[in-house]
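Shown next as structure tokens: one chain only, the form predicted alone.
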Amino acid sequence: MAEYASPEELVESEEGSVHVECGRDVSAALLAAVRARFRTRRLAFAVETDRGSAVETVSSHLRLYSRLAGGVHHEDAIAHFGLRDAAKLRLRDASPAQMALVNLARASLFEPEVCFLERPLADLDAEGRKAALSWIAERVERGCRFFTTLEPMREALLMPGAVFWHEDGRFIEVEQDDGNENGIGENGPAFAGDEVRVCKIPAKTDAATLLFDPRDIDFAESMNKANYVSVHGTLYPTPLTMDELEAQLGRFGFFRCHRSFVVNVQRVAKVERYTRNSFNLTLNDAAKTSVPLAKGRADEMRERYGF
């Protein structure tokens, strides 16, 4: 796995598109490095604080940038990002989700060769994420290089390209996979017939050890060298490894959809394919959480569960 000691070093690398889990200070430093390195390229960028002029409408804002960019027509961008109903809305009245889509739509107008996006999936619902991810995947296939900064890690893993987290001044690559390398077997863990077994998944809080029923868990996730289980929208750290979680949860309808994720298949509401290499699982929890599905595991999931 690759490591880089500075934003400049990461930007100068040959990693292609890069997605980084980090805070806002690191995001700003990475944007500065991208702007310096690609100042002669067709560059677009969007950061969370972009709000435009308060009196502009969504339509007039995008029309202006369409004329400046000379690329995509603003009406096409409005349609792709689902902004038709908000076209006459003044930017000062736009919700965080609507403003995030406006910023993405503005970046799309330039048909960029290089694009920097700060937390592009933040505040978006399932349809908004689909619009964002499908546009990013389409531009990557056309040769655009993306740099995105995101939180949490699972949002970065939905993106096409290399994923990194920032720790102690270094950018550390997240290992990803295309297939089943965990040794559990193609048909999942063995079921012990009618044997009755109690399974509780341990997790920690500051004051106690919690024991969760598998049926209450939406997914398990590995990030930044630690593992977590998600229960009712809250992440709890667990001492179990991902292989141990897969082995214990497999007989309760969980599937290892990615090296870093084990998902409760009963919670999966939608399976989407944005491009030939981009897959996403949308859960039926309150947040409509998106979980990445590794390309090499998509066929196994389809064969095992029939979708």
Contents of the next structure:
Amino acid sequence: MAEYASPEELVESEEGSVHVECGRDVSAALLAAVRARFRTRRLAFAVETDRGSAVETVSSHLRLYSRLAGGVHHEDAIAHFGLRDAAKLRLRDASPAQMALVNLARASLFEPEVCFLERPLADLDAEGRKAALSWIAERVERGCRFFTTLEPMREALLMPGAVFWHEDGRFIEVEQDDGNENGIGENGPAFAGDEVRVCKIPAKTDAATLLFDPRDIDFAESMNKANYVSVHGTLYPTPLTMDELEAQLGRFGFFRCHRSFVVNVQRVAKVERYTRNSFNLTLNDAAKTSVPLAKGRADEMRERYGF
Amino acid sequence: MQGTLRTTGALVAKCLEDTVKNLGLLVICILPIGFTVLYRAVLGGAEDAQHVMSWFVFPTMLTFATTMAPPTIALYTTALDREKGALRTLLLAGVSLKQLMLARGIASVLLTAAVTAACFLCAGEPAHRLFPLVALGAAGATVITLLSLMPAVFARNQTDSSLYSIPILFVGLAPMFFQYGEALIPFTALLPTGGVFVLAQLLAQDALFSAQAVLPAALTVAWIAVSAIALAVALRHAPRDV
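What would the structure be for the form predicted in complex with its partner chain, given that what you showed me was the form predicted alone?
Full assembly next; the chain just shown is listed first.
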């Protein structure tokens, strides 16, 4: 797994698109490194603090940047990112999700060769994520190199390209899952006849140990060297390893869709494909959470569940 | 070159559009028109009304017009954009601070010229004075614009812009106040907008191209040059927004 000691080293590398789970300070350092390294290329940026002027509407804001970019017409960007209903809305009245889409639409106007995005998916709903990821995938296909900073890791894993996390000043690559490993759940113990088997998944809070019914769990996730289960939109740390979670939850309809994720297939509402190599599972929870599906496991999922 | 022109044109159009859409800013910019109408109504059919209009009121309104719009457009809007994060967005999009300042400056001068023309129409001045008056308005606005852009480089927020605009307003309106002191009147032309004020008075006497106009015209050009140099120095020391 690759490791880099500084943002400059990471940016200089030939990793292609790079997505980093990190805080805001590191994000700012990466932005500076990208600007310095690619100053002669066609660049586009979308950062969290991006705003237009107080009196601008979505349409006038994008029209200005369309003129500055001299590229894509702003109406095309408005259409792609689903901003038609919000076109006349003043930016100061836009919701965080709408503002996030406006920032991405603005970046798209430049048809960039290199694009820096800060937390592009953070405030987006399912439709917005779809628009964002499909645009990113399309640009990657055309040779654009993306540098994104995201939290949590789950969002980084949805992106096409290499994923890193930042720890102790170093950028450490996340081992991407090609699905060659055999899931333990495949060979897990079968439910035998009348035998009653109680299964509770332990999770920790400050004051107590919670025991969750597997049917209440949406997915399990490995993040920052710890494992979590998501229940009703909240992540709870669990002492179980991902393999143990896969083994225990496999018989309740869970599937190891990624090295870092075990998903409750009953909760999966949609399977989407943005590029040759990136798949995405959208859950039917309130937040319409997106979970990555590793390319190598997509076939297995298709065979097992028939979709 | 074409790209720079396109960028500057887009920014100038945006600046003018934002000013027109912002009711508060618009009122400040067109206040001189209102005062011109008021003065004309107050003077009414007085015997020397036209003389007073030409000799005092109109140069005063010209000074007023050249002083109100530039700090509003150049200083206040830049500080507001910096405070709200819009400036950073523009800089990340490849627009340089110099381009932005240039665009704000052009918009400021254009709007002032338009306000001057409107004041002219309201003042009932003879038609042949329109172009010279608009030219004087543009010249005066150029000085105040450059003086406003200098603190705009450093203003972090609206509070800063309000603070920095106070001395600019005093400096710009000073020729008006100098008329109230007999001892001060001879020094009017030395002020940043004083040259334009004196030239407007000469225009009222149809003496704009006389020898008396040379000194105020030269002083106005000198103020433009000094302000431009000061702005260039300020831009070299501009804070890093990105």
